[in-house]
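Taking the form predicted alone, here's one chain by itself in structure tokens.
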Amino acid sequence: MTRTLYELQGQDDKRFSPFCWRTRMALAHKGLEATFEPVQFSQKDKIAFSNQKLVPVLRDGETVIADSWTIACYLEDKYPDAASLFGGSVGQGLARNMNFWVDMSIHPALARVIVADTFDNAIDTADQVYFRESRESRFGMTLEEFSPRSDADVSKLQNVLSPAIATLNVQPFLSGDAPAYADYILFGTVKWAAASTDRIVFPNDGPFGAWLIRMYDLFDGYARTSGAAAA
């Protein structure tokens, strides 16, 4: 069965979507192949045949499935004999809370601090007048005054990480002792800050650091491998 991933792609192939990240992991976990393929802001036309607008969405076979937690649960029922992304219904319960908690919290802290940076060094130069007038639109200033580069603003974000490192600080992954959809919703975002900055906006000791260390050298170190922006 051809499976196909199609995915954000920025400046020197850099694939920096953290949502993207979510479902790469995903198949990683599952076992499952893929080839990638990427999709810049102004090339909305390659995922037409999804009906929306936004990746990532994957194609198994004749089924076509868009947004990374839809993506996730599709893999869970549609390969239950690969390893489980949730362990049980449970899990996937708590993973739910955990990718709202990523995407209504850790986000927009991290949106402060690197928004700026992102432009710079991850968006592709066909997208950045995209970029940068949706994205001042919805902030309502220049990206420049929304993310100044603020010792302070990293503050806030690692103070909004402090129930992820109080979790790692007991255990190794955010799921227990081994890692499943919890972790890749979290590192994806990780993944995106690597793509857009050089500056240490996540920690990179203590708990979190030793967890970054473990997620990087999953599936033979795929994350350090596969996209631009590696650890």
Contents of the next structure:
Number of protein chains: 2
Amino acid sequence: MTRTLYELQGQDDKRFSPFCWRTRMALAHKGLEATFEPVQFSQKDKIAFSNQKLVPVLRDGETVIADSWTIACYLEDKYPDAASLFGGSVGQGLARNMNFWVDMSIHPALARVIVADTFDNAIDTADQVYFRESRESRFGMTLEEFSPRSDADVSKLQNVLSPAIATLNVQPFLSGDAPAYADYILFGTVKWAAASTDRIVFPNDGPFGAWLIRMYDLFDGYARTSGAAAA
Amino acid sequence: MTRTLYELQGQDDKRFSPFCWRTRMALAHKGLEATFEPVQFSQKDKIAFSNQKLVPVLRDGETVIADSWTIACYLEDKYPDAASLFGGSVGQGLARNMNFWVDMSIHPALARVIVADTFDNAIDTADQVYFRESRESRFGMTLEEFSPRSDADVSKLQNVLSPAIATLNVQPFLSGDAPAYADYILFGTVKWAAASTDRIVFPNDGPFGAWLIRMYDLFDGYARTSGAAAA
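For the form predicted in complex with a further copy of the same chain instead of the form predicted alone, what are the coordinates?
Up next: the whole complex, starting with the chain shown before.
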């Protein structure tokens, strides 16, 4: 059976989409092989078969699934004998909440910190006009005005992040003793930052830094060596 | 076997401690009977046997446990045949993260909204000097300066709360299809607000309001009728 993940491709082949990384890590967690098909913002025709416009899209044999959360639930249901992404219904419910927390609390704070860097360092030249125009329309100001690379914005991000840091101070993973999908949700966001800037925006020391090392070490160092070579 | 929960008591016998409510709901979830022993801030001698100064304290037969999270873990281990509070290790790990999120993100935002009301309406007269002095020392300003009952502070709270509202828009409980300890963590905080003010500080409509009704309905309306009669 053919399994293909369509994921966002950036400058120098960087894979910087946090949502696509969630699915990458979920596939690795389940031990499922896949081919990765790069898609730039300007190549939405590549995923027209999914009847929507956003990556990630997973084609699993004859089945097509869009949206990282929907894909995770699909994988959990379809491959129940592989390692669980959620550890049961309570874990799935709370992972859903983690998904919203990262999307609605962490991402807005992180965007302030790095989106100008994302433009400079992660967006392919062919996509830069689209990226700038769509984001500046959303923000109501230029990328550089929205994201002035200020230390104050880094502090605000780390303040929003503080509950996760506290959790990682008392247990090795957000999901407890072993990694699960909730960890991949936040880790995908770290990969977005890593592809965008060399500045330290997430802590690289303390409990969070130790968790990052554990996450990068998973699956034989998968997140170091695959996909985002330059990140 | 005797089981006693020592919990904070306020004005007109109100039980307004969010941490004590977590344990109340955990006991109800497990179907465990308990006697409730009220403790005012000025009555720390009542819990001296626990070798620390904070409620809740649970005395379960010969075992004494302090701290709401520690108590929840104890109950889960000690009474494994009763309904699970966590639904497994992933659910427990993510509930721990919820615990930190409520304590570190929701409580500071809520304190701005209601702590002056807590002083006026929930703290017993005998405790008011202690409460004001300890909090004003911590905040570096008067209770009324810290908590001016502004609409802006309510908006900030609801912004921090927004991921939980989004979760409750797609599933009935934070823990998924059924309530579990993560729900009781946030619900305890709502009880604190309800004992402090009649103002609407948490949404009473939409997905969050519907969740509140479900939470109040649990265990034959337990949180309406027990403990905090006036809340």
